[in-house]
Amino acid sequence: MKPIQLFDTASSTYTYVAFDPVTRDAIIIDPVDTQLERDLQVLREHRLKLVWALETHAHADHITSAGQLAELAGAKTAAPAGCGISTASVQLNDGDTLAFGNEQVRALHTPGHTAGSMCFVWRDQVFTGDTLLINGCGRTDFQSGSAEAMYHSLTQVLFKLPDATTVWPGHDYQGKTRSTIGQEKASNARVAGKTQEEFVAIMAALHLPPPKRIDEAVPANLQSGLRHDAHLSNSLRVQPADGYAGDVSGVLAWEWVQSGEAVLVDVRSDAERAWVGFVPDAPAVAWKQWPGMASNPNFDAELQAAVPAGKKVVLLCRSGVRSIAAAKRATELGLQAYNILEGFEGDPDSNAQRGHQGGWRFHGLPWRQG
């Protein structure tokens, strides 16, 4: 069984969708933000439920859509622990596995391109990100890269896989789609038959220009590609916003709810609440629903029914993307609406803290797991 291989022309990035043919549970690896609609359509066409959105590393040449896909499809995000992607739901270490249906992928820590880079093994196939490319490898001259670490990852980790293992790279610039471990061991121009010293010299002589989007992409990808540009401290009360009353921290929102000044409304999809958990006593008024993530035609009526006259409404989703849209619509309906900054994936000091059982607590309010 092969994964679905998708390509982004602007960044020459391959995105992969693998799935269990029985349960239709799926994972997506290295998605690109500009291809969000394409990827959602692929999930719809193949009748797939997205369980995991994975990153091989924090990319420098494109912005990920992992956070948005998690928002829209009710999945969880996962990333290498060494990459500093703090918003990922799961921080992966070497040898960790993630299940989707009856299938699973296994993480291999393969530093070199970045210190935290990982590859993912699935069945007799490996998704190699920017570590092993077809007849090449990822660069090692920035973002905690190391040619010595790359040489070890190639020769002592990936090349220890069976020769017949299919290689699915993170990028290709000549239209090639796949290779095998055996082919790369025998003929990869940068590493095949080379000593570590020779490999390090080859990498040092590349003199590549920096990726065009590095200054934009890396900070965004450290936040799963989501909006994380407006952190509120506990002392900052309300940040003005365009189209609705304002952005508030989770701390302030919960103060309002406890005092009876506001109603907390959860605009996540039913699929997310079933997968991740739900907030007790918070009305659930989905902004969009899976499958298809179509707009909820009953949103207006359900929201108006949930908010008593004269009360504010504070809107919550996973990251603050849908709650912003919902706050704007609520304002159009005549409500005094506020967005909770960054949702449950925000700053633990202002929005949420880890619960003792590994769940989340929204400023002291425990989630009940679904």
Ligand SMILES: N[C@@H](CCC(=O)N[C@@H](CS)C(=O)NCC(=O)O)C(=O)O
Contents of the next structure:
Amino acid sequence: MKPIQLFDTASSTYTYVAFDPVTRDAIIIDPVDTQLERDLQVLREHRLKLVWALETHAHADHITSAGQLAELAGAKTAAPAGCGISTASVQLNDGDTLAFGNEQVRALHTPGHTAGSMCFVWRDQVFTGDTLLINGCGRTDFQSGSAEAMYHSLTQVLFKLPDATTVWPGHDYQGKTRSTIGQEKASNARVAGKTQEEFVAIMAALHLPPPKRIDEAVPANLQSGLRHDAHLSNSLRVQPADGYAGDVSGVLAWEWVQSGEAVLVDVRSDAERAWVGFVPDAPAVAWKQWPGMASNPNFDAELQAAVPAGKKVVLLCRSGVRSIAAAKRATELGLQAYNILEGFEGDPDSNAQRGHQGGWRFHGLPWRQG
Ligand SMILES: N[C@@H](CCC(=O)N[C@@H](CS)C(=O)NCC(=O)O)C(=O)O
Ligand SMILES: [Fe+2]
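Coords for the form predicted together with the ligand, given the form predicted on its own:
Entire complex below, previous chain first.
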């Protein structure tokens, strides 16, 4: 029993469909958005019912169709828990299994290409994503990659599988289609017979150009590919506002924070951040008055201390109401202040009505559990 192997020439990506021959329940691994029609046709031709659309990691070189497949084919999406793909309905941890009919795949956490990357074992075969490639391996120079972690994942996780295990890679750039664990253990140019130090040196010397579509692909893939262009341009626009510089989406606010243009100030209370979650490294300055919460008489001074001269301030609250009041006050204090639309917890439904503007968590932006 082999999977159906499909190839996208633009990104040299392999997509796989595996299925239970009796029940016809199927999974698809690493589907590509531009191949949606092809993949739906393959499902129809083989009379398959898609139950899972799976990702090995958040791709940097193409956009996934997992979200669209979920809508069009009724599948559920699953992705590695460590990849920040907040829209996936199942977040996979090491050792988790997903059933399709009487078949199952088992997730192996194999960090290295990205910190969250996973491989999926099915019967006597393994889908290795961008961890193990044929006579190669995924690059480790961006997106939380680590050559040390990759060495461990290759030698201590994948190479512990039986030698006869078939390897189905996530890409091949030379037209090769499959390998085995035994073959890669014996002859993979990057890792076979190499010490960790030698491997790390090889990876450091690759100097590959960044994938052409990385800036567009990663944010889209953090939402299972559901962020369309219109939505993207909408979410990257400043909307002028009365009494402060403007309204911005979480996506744009976070771009400004990362580029050093702006400081993100969280105006929720300590208790809210502790219950719901917080944005790492964002200064917290509770808004001065809010019904049912302790008032903060030091708001003005704390806000001014949090924002260095010359920087914008983007203000975040739970739903985007307090942050408007805070942005107005910040403007009175002489700051260039923006409100983050729909705050930390903008939900997909309200976003749909408003044209997908905001919502920190909905956009898959970085945050931690309180
Ligand atoms: N040239 C390709 C990027 C190729 C690339 O960086 N591929 C990644 C996988 S997303 C990789 O790990 N390549 C390993 C290698 O080339 O050795 C593009 O612009 O999209
Ligand atoms: Fe990749």
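Residue numbers count along the first chain shown, from 1. In this text the structure is predicted, and so the values were computed from the model without any measurement. Between two forms, the rigid core is the largest collection of C-alphas that superpose within 1.5 Å.
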| property | result |
| --- | --- |
| Core-aligned CA displacement of residue 251 at least 2 Å between these two forms | yes |
